[in-house]
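Read the single chain below, which is given as structure tokens and is the form predicted on its own.
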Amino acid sequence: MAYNPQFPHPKAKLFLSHSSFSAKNPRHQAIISTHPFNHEAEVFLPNTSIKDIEKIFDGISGFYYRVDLPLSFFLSQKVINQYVRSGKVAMGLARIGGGIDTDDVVALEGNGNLILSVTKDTYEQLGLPGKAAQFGPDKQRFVVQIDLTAKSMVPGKKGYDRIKWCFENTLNKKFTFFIASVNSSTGVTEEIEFPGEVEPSKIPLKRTLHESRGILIPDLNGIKTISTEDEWKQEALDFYEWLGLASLRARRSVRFIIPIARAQFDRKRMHNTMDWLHTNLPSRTNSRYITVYLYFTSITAASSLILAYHICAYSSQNLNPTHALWASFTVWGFQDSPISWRHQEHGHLVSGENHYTFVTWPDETYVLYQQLGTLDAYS
């Protein structure tokens, strides 16, 4: 007789909040400064073209390093006072081999604060105390962490010292890094000073504009404001899957034949959900959107607030309002990355998700999505 085990499906974990730019505990700037770790950017712009929105985003810019480093390199005075202590904050992240879930990552934060997650063989080599990490077989991995902001990194000091003494003689090995060193005042990449001997490939941002044409688009009033929470999740879910299929510029979503498809498997929602189908989407006659994708193997968090603020700026001060529908920007997070969101442990198994996107209105209105794997400590 065949034996077919059943397992439970891994549960990924998608949260969904309602909110304004110019509220008075806004939750936008906490949700993007400490998610630090991304790698990838895209705008959706509807109803526009690239002629109406390049000069809003020509101040974009900014660079990343590509560069070979051993740990000792973060416990230079130097690299400590000039980038870690001084607003000038360096950001970066590395692995060995396969992942967070089977090999070596090494990240640093913008607060200064060293993160190792290492292997258990690693980490008996290593020398520097740690706990096992939450995710994983029962203490087969391990997370060290370094606040090199502290007063007692500095030559001379028992921990400093023991540190310095690991990083050159167990963990000696060379990291490849994704860095990046932000002023924390003003936003603005600027340059990191490696020693002479260290060969750093520096890498732009890039950007590419595509337009497509004879999309449907959501007017989207049915989430903008929250009338029964039910409804209003359901249609906040509906359009989250329309916009991952305009983003891969699926024919899909020229048929928007997503909720239709559900319907065959839920009889119940039918009705309703071809009345949203009919109400909310326009006619595609004039229908168009841009997408304005910003690629970065390192974004910053920095880098995310400044493209926060010119979605805004091009939601309140487009001239014609019958453009001005909705605007959203989706920011991806690294699937191997040691934490996610206010430092909160993150792992991979069958996938890493950790990325959010804002749905924006003229008026500063914005639903926001985050969007998590399994093992994920945030919530």
Given for the second form:
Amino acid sequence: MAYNPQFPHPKAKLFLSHSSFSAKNPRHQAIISTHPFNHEAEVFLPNTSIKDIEKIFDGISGFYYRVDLPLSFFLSQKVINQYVRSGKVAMGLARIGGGIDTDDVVALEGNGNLILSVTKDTYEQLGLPGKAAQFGPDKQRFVVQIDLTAKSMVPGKKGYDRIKWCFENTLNKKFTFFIASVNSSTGVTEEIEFPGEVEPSKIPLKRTLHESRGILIPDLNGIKTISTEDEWKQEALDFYEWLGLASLRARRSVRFIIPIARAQFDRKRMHNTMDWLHTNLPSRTNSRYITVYLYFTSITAASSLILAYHICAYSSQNLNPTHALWASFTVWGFQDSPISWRHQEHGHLVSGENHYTFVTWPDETYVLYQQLGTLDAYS
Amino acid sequence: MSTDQQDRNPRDLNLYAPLPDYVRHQQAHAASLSAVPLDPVTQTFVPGFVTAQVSSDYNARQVYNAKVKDKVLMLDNPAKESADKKERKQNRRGTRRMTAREKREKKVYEVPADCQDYALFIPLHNLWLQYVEELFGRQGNAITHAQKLVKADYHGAIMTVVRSKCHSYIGVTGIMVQETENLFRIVTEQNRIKAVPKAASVFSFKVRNEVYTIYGNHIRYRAAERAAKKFKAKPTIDL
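Now show the form predicted together with the partner chain, given that the preceding structure was the form predicted on its own.
Now the complete complex, all chains and molecules, led by this one.
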């Protein structure tokens, strides 16, 4: 019985790659740091307990602001000098209404690039030069990029004055920004001074630790020995799905979604829509291991993510070298983000996913899953 | 019937009346006046030559009388007037017109540099405001005013480009000094003349606390033509 659509449907993409942290040209740094807009991250550590992990993750903290700002805020010299030009990386994302496929989205990157992804109506009234977006109907979306760190961004210069005029006259509505300022060297979030009439709400990084027992951890030795055969790919994909299910289980604490391995297939528990999925991964039959899921929700700068990542990647091996299995680290990007990786344009069709997962082993090798939606220029 | 007509004033113009006497007397004189200057050599030579040439099928004398006698025949194409002779003739007339190229070179229709001054055109703006006051009258609402404005003249109105497909035109504000078929020439407060194409632009001006918007795409006619034009509804106001 086929209940999947028969017509050609838009395909999301998943890129699988593998490398090692100690390799000569570390790719993981580039992948993490060129993906600026993230709102959620999760760490999955099998066979550890919360007591062991707690102390380490206490070090990860931060906050961001949710504030209604007019765009002229970013042009004030104070903001440019204090936050954008100096080592403090300010990042923010704002959208009005429906998201990147229907309305205007504004994003400020860590390197001082202000990106406006606007609709045709807004662009025709805006007055700033921009290019037609790659995604969406022809010439219905435009992308305007402003480099705030340029030397010409000084009052008195024609370019700056024009941008200022536009932000004060043609596009003077307030965007609800999620913005954070991060010290690029230490990775610590810092405070932002907003003008008086604006009321920011400071939202701290929300961190949750879950412990789950009785989950059958699949054996990833098959995935660790990398090959280009279809079998390997299938195992890797199966594991990815398992990881997703396990994460859902942890968050929802729903007991009956149990990752099922081939060896144990329990028909009695098939009363949920998820149950038809089973993985063909071999499992460890010893179910005494507990796993820890940590997820934190915040708009996080890439630098602080690297910090978090290193903590999680090495924690498991340091704590239980004999029992260390593997660790995984997943980061979700904003669905409405105008860029995904390396300044490549990103759109939203049925979903705007742009997230990635690192699965690492104690010997510093990893497999990286990068998931992208249909409308993305990076793929 | 003729007697009836003759009873009337004989001086009346009667279509069928015979020609007056003085005309008849002049007929002969007129014939001699309009006679073609004939060379005596031609007079003696031509009849004999033509009748000799006519083929034996035709009556030579008849052909000569019908086709050649008292007629002017063009034996060759007339000489074409040379170009400079033509120009000389034109110049002699006194009304010498400039070509489009000359107009463009001499910038006949452009505002000269020393006149590109906003303050200079403010009186024109005031004049336009008075004109609009007259146009609107005392009564009427925005809709009737708008209908009147469609056929009105905009020279002297303070216009703003509100929307445009090209980003650099957005925000141009000033007094409109020239309207051509496809352009508005606007003098800005920085004393510069900006030529804004009507196509793919939307203009707005404020009159009596009401803001009127003109879609440039729909108004691409010369100002004089627009006054008499019947406007049809366009499918979209999209640029």
